[in-house]
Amino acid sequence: MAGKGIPKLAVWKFASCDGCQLSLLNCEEELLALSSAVHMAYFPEASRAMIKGPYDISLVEGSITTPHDAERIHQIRRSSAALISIGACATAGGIQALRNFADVREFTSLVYASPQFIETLGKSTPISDHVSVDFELRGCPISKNQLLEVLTAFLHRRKPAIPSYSVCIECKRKGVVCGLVAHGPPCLGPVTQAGCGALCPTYARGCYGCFGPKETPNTGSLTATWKESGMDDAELLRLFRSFTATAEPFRKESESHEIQNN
């Protein structure tokens, strides 16, 4: 680490619901060993102690979407050893991340009364188009465990053990029953980093692509195979526009339904 002593950790919230945050303060009894490991120093969801950089380590939640953020994040990037970004806002622009796919000024002029007070980007983008990432953690929200596994990691100079399989590995070892094939419902497991514990699949439901493409997803296989079934171009691209809507495979595969749609 790059500080003395205990290493600092820092906080950081951008556009997002704060749902990553609060699952570092869910972890509950693990947070007490992890309070004697770091030094939370910069943390405002959980204390109003706010002790000046540099830090060790900064997680930041949210995604870039104004003028002043993107700044800001620069800021951040300086002042920390190590920087990872969480969650699926983060990571890939998050749910707010549909702007970029439409005018965000005609948004605006629907939304508020006086839409040129409103300063915004035309686009809502992850960090890591703005600074170097030293990691990103997946999900939306974050897993508790992954989040600890990383921030270990990092404590000790090591690869984070963070799988990069779909979550149809998750469902086998769960023994869940594969909806795509005894149910029916859409579901984007197979192109789906692991992570939630197939949480959706196992109450019957098709997984939603909360933790963005797994490694090499073969999006196009799938969607094929649900066009077979009947299913229409219009489905099939809001399928893909959801939690990571712009995370590059998730976004290609949208915009040539997009494309065929119109």
Second form
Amino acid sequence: MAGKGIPKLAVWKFASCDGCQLSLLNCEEELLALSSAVHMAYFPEASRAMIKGPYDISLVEGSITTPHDAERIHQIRRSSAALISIGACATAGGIQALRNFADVREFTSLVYASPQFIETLGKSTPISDHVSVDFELRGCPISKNQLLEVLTAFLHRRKPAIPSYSVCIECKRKGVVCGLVAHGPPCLGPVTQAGCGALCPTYARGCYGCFGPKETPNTGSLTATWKESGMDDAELLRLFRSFTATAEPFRKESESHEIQNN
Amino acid sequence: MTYRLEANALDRLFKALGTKGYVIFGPTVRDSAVVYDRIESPNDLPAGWADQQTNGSYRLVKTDSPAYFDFTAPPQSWKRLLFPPSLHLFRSHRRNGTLEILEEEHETEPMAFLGVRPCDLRALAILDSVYLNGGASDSTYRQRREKTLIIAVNCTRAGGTCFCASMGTGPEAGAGFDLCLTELVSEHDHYFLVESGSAKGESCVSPLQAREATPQEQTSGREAIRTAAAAMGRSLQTQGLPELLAANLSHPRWDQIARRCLACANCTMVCPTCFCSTVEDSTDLSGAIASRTRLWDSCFTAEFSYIHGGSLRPTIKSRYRQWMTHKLSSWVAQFGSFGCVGCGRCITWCPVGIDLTEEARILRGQAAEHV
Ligand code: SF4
Ligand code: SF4
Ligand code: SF4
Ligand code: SF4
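Can you now output the form predicted together with the partner chain? The one shown was the form predicted alone.
Following is the full complex, with the preceding chain placed first.
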């Protein structure tokens, strides 16, 4: 990597639940190897030692929701040789981006006793809306194995083996009987990017779309089929409004059901 | 010679296979479907269950028949046992400046495949032509295949998406089985007709203590298979099909299919003859250990055709067309047969119910039958 000696890693948090950075600490078996491969220079969740930048790799969790954060991300970019955004919040805006479909002032007036002290942006946006990002690792939360793969790839200057194809491919490789065809709960697997190892379909639940849209996602065909089998627009809208609701293809799909709803 | 084995003596077959050291794989009910898995006795078979299949839908229903083999093509084929979805090929270690390659050991026990449908039997022959092809044979496939005993079961009921009769692959088993069974159920009678197709198969017959089948019983067997042949859920006119598809690469129909197709790859994953794989390399954090894994791949992904500068098939249209023309056209030039055996899995397991027999019919300019 860029610097001399052992590469410096920093982990940053924006609007998020911390689940993705915890994946790093969850790398129990690999943690020792990780701590000898990188220097955890800035990781408040794990250590009080806070070593100044520049950093070789910055992992950024969370979305941008305040004017302060919109400034802070630029400083981080400037002090990082490589910036990797991790998780649905950082790569798509996260569940908090549901505010993008409504008026955030209404929410703050309902939630906070003194909303006038709340300084927040009207929209929750991914890191890549603000600065250039070297890699986006999807997931809500991210998969620990994919995180290790991306870190290893960056350390050794090779392309990370992170597929952009559907969850269905992982599901079929695993030998799961497709619930969508065999008993019918709606499953977003055919339009969602792989990475979770088909976690929900393995337990007979439809995919919720945590990893966001796969490459060439044909959401319209899937919802047209479900509409024919009796689902209504309100249900279809809700399916696409969850963890990655503002990822472009999913946003467009849910909005198309909103228009028809009125 | 054809034998008659009483249905209640089927456990003799399991015992004979067990004595010969085979691990038995066969149909059993799991997760609302009939799947191929390890089985130990006739009790594990899906007696009294039948599947209802149509495009994009599979339902298992209880029947009052005692038949063990009333199912048609299960969600996945035997492919995954011979050509595993994920396989570690090798690891390498870097030690003191030298590279050491450690090959993975892939020892397999002898396997008996019990309940191979005629379409799937033909699919195994197609996989053989791909993976046991002279100098380019695949070692793990060969190792597994050589240790596999095949017990086919003729179909006496066709499924809603079956079209083996069109492809000439069923519902009666062709060449390639070690044993072949036909299950016959009537009000007062339940038995199997048993034929052997190899010396390996023949050696399993005597422990069955089955008597020779009468000409009448053999006729009943043939009639039952004919019933299935007459009740195919789908059909495909294959005459001139390779040329027809090759001549219609710019047909407007491809755009219409592309609007429906999700490029999700389910069709290729479930197809018993789709054989594409990719290799993924990974390193450990230190960079001293690297490993290579082979994974099932699909022509429906963008990565599949990625070369320097981008994907050769960026559109869903180009991917569906590649798949269908390979199965029903260019496969013939490549391997001397169709790449489709008419099992209907790609139709049933497509989340939006795209039906290649229907698409072929439209490309031929004929009217739709199943809408
Ligand atoms: S269960 Fe969902 S993810 Fe799995 S194959 Fe079916 S549609 Fe795809
Ligand atoms: S396609 Fe033919 S051989 Fe295959 S399951 Fe259907 S009827 Fe049986
Ligand atoms: S193309 Fe479809 S019908 Fe033909 S063998 Fe493959 S899965 Fe079966
Ligand atoms: S034909 Fe069906 S199963 Fe195949 S990629 Fe398209 S939508 Fe998926």
